[in-house]
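As a starting point, one isolated chain is supplied in structure tokens, in the form predicted on its own.
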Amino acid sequence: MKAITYHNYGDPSVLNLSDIKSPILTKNDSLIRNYASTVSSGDSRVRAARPWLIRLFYGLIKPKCNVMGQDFAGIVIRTAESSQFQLNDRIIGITGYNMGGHAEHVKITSKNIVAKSPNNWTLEESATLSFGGMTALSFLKQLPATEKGKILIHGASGAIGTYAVQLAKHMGYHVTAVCSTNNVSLMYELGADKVIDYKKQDFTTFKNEFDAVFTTVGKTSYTACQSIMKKHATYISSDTPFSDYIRQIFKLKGKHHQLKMGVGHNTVELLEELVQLAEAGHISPVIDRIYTVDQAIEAHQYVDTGHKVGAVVLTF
């Protein structure tokens, strides 16, 4: 990973709002001076319309959204009349399908999923919570409350996976992480009980071993994983391969297994829970590289390699 250089945020109160090229603001809108966002594998897929079905949601011929990005971390420079936030509050949030997180200024309303950033994290670090952290927590929350056995996390070194390892361990699971050779030591640092280097060992050789499987990178499937799962185990996937989509569309359930796939259910409560965990030291950010917005092309090219570790952050 590259050496990380953090941003000097300065004093946002000196900004002249009349100089800001922003969407039309109403009395119910707050405005955030954005300082950091992430470039995720999801951003990469939307940009490249991969798979093609993405075009049905983001534009058949060209993107509906001119500005990429699903999350932001910045400072409040204008508050809505009924806002819970005050000027200069540090805020994190997620734009989701609306995108726009890679803009210098982000408009938010009471309907947006936002929270104050952890008081002991920089905004670059905090930006990793809204997508990677919240997606991981949202899916882990779908596991049965009484199920605290063994969980296998496939794609454990990504933006979602690094948080999934930490959160699952904090929730009481025995965590087995699947990653490449270069990231084995990192997985143990994050709390994994066992690490499988997929370059040296096939994780599917562990028969009837796990109470839950969480795949985060779309490089495996329920069919490949079902033999490693115990009876009545749960399979969750945040990056669902085509074969699993077909299984979901036609409601082809796994034998004795619960299948939970698709997108995470983001809420303010989840984001605030993550902030509390961050402030208490139960989770830590993993940042691979930080790029400036002028280096957005390079950031996407690096994400496209499929070898990033944790999050890639974009600063403004």
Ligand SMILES: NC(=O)c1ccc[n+]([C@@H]2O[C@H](COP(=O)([O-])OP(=O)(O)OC[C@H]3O[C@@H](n4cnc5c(N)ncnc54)[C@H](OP(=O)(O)O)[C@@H]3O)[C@@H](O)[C@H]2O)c1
The other form holds:
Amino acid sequence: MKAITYHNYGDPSVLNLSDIKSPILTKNDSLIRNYASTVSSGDSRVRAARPWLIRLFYGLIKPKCNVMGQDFAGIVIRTAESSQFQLNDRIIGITGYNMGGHAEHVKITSKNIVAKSPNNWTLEESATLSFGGMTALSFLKQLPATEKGKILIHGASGAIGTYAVQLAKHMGYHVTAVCSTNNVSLMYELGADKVIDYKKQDFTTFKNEFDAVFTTVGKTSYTACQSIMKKHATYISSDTPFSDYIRQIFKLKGKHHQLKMGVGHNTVELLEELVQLAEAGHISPVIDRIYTVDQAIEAHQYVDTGHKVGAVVLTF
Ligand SMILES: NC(=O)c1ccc[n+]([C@@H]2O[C@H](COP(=O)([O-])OP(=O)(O)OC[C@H]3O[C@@H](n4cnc5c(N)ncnc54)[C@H](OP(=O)(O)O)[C@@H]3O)[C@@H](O)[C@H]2O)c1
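Structure of the form predicted together with this ligand, please, following the form predicted on its own?
Once more the chain from above appears, this time first in line as the rest of the complex follows.
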């Protein structure tokens, strides 16, 4: 079976299409013929070991896990005795930090975060839910469950941002999206109430305006956003500068502000909730480009630009 492998950190040119062993199924395992996965900002980071500290988890000299990819969307082609799925079920899932999603076949066990894919979405579309959708939902769930007010979403055109805009709107927030000029109309299509084009306007000129701020792509910080937040506002961030962690540790923040940063927590429940929202038409996928597996190097080079809109999908 084929997989995108990488043997060194660094440039996308270290990626190969390799043959790897077919897995043995036991107990409740299932084998998925993978048809689509995304090349995410996370894949780009791990491949390039950016920041360097990533090597402490993935291997100092070279990656311990050599198959790339953090999500998959495919069809069950083999099951073990007590598998939770049946043959031909359409499945999506996230492998996350364990990687291994960029393989033609993926073995899943009862411990994996998987769900049946939305019945009205293609597998390419469904593949976008696990990374972008689940990260967005897991951070938005950390906001207070009380009355929804105004939220500002920074980095709204990325894989996380495009879902964050739709999910926040569905949750009942008044959504202000921050993006570049080319993506302004997309933000309104996704349901944003207001859009700030960061090339033309500085969003930090608003004062005491927002009940929540979600920064997704690490191009701003709590320090910069502090003055736009109301007294009891919450700041959530999926990509946080080191200085914000220092502020959080030493409580160098607005007295009443809540800061929620770090990693999103992926769960089966979140994935199933996203599937339900997709089937009900409350969220839609945003796909920038689709590459075939033998174009993985080009896909990575494009993701490395940092300008993709929504997801980049790889098909197998
Ligand atoms: N904490 C967690 O658990 C977790 C989980 C998943 C991912 N992440 C991290 O979250 C980050 C974002 O992920 P993603 O996949 O959503 O990123 P992405 O899809 O690569 O985001 C790219 C988008 O950011 C926009 N952008 C670039 N510069 C910007 C700026 N100055 N202001 C506003 N928007 C800007 C780009 O559009 P323009 O260039 O046109 O503006 C582009 O549409 C990554 O660093 C990833 O590693 C964290």
